[in-house]
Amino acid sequence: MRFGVEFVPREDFWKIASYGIMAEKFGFDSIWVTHHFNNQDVYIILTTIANYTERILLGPGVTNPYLYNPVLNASALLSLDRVSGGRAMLGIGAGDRATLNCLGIEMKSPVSAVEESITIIRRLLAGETVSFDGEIFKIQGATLNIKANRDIPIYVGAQGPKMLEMAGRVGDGVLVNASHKRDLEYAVKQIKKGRGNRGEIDVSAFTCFSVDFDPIKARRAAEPIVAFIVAGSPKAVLERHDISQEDSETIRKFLERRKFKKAFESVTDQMMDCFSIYGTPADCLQRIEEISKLGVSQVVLGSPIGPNKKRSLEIVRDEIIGKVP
């Protein structure tokens, strides 16, 4: 089992870079940095981490077609790959509905938007001059002045059935936004359905993760993330866990109105168990061992990681990495 870690670029850049240095030293395989308009720019932070690391893979986890045009994404990705010495990867998904609504951006045809973006990005990285007339993107004669020295892997951030199937069809990997074995069992089936006989694909469980020797502290740290997950989850995912659309809508409206305390207080025990891996090292290790048997090849420890990132990374190094087959 390989391990990745996600960082949210809202802290000082030097602090995030220090986390990246620790992740590499502690044996993590990849670093994913989130892309939200209200944080520091994802590619600038990834480049900063690249300058202080040598081995670990780096990518946005995840960007989306609505905030970043695919041509700009291709340019930024290629720049990161050059700066990092060939360690870039792309994580791209539909984005967060609540965030996009805040900006007045319509999440139009998300599966098509992501698939079209991947097509355009791959062609640009290969050095092509791209003209594209799609459902979402209309591009005429776009080109980059340099091309990639390698095939940069593209991971699709996916959760719903259609996005998962598309991810299996076109992705090099899939970042499954899931922490529960029920979701991951379903996801692997959908990915295989889309993949057909196209060969192996890296299936990564992109979890909401929080570890601490005090399980109450671990839970409190994860509650805000779970609130956003519930608010943005597709109907099919909510139904799989018997969570009502009304409860999801309630949390989403609280978040949109910036009533964060009410949103976080609305997170139930059931939501925590379904949409996060949290608790003591033993609790977390048990959950990771469960999902390792489902065809998952990498676990990404997503936000918040724990109530104290440095300490939680140390706990993962000492108590989890190397202990999962």
Given for the second form:
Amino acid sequence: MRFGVEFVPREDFWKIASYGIMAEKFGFDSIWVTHHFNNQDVYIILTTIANYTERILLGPGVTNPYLYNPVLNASALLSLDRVSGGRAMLGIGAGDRATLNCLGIEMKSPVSAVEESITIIRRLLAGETVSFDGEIFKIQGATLNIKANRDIPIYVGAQGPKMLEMAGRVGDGVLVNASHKRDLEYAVKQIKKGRGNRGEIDVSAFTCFSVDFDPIKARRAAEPIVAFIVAGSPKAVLERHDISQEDSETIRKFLERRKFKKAFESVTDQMMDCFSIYGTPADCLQRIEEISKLGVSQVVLGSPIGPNKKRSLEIVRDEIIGKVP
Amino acid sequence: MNNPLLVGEGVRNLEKIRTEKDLDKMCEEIAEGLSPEEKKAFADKLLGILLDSKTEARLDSRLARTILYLEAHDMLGSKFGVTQLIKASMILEPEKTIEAIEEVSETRKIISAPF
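Having seen the form predicted on its own, could you give me the form predicted together with its partner chain?
And the full complex, kicking off with our chain again.
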């Protein structure tokens, strides 16, 4: 089992880079940096991490086709690959509706937008002059002055059935926003439907994660993230876990009114188990071992990682990495 | 050579810091007084203080990048590494840093005190 880690570029750049250095030294295989306009720029932070590391793979987790045009993503990715000595990866998904809404950006046909982006990016990186007349993107004779030295892997961030199927069809890997057996079994089934006979694809479980020797502290750290996940989950996902629309709505309304304490207190044990991996190292290891039997080859530890990031990364190093075949 | 007196001297000089040169001197005295193992542990503690800091104060980018370079090359536990870390954590979290320095100074006194 390989391990990735997610960082949100909201903290000072040097803190994120320090965690990135730790991640490499502690045996993580990949770093994924989130992409929202209201944080520091994803590619600048990735480049900063690249400048202080040697081996760990790095990429946006995930960018989207609306905030950055695929041509810009291709250029930035190529630059990152050069600076890092061939360690760039791309994670691309539909994007976050709440953040894109406030920019007046319509998330039109997200599955097509992501698929078209991937096509355009691959062709540009291969050195082609690209003309593309798609549903979302219209490009005439775009070319990059520098060609990529290698095939940069492209992971699709996916949760819904159509995105999962498309990911299987065109991606090198899939970042499935899930940690529960039910969601991952469903995802793997959809991915295989899209993949057909095209060979192996890297399926990664990208999950809210929180580890600490004190299970209560671990839970408290993850509750806010799970609250937002429950509030934003589609009906199909809630139904899969027997979580009522009403409970999701309750949390959503608390969050909208900024009554965060009430929102986090409304998160049940069931919700925690459905949408995160949390607890002591043994608790987390058990969950990851379950996941490893489902066709998942990488677990990406998403925010918060733990109540104290440095300590939690050290716990993962000592108690989890290398313990799952 | 490890010298517990230097760590203590550094702590006593905290109140006399007026300039960056004073700060550099204090940091060097403290780092000088620690054994390699103590430097490594102290560096780890200071890095933790820096990463946990939520203060409004901002670290100078050059100092931050120096620390990152040292971290990437496993040199935070060197004399120079500890000096830079003390400097940085005095900027962001002076009270916690002083506590950490006093703690390591007390530990040195306990270790070096005769039975």
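Here, rigid core means the biggest group of C-alpha atoms that superpose within 1.5 Å across both forms. Numbering follows the first chain given and starts at 1. Keep in mind that this is a model prediction, so the values were computed, not measured.
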Cα of Lys147 displaced 2 Å or more between the two forms, core superposed? no
Return yes or no for Ile243: a CA shift of at least 2 Å between the two forms, with the rigid core superposed? yes
Quick check on Arg55: with the core superposed, does its CA move 2 angstroms or more between the two forms? no
Hey, core superposed, how many Å does Val230 shift at the CA between the two forms? 2.7
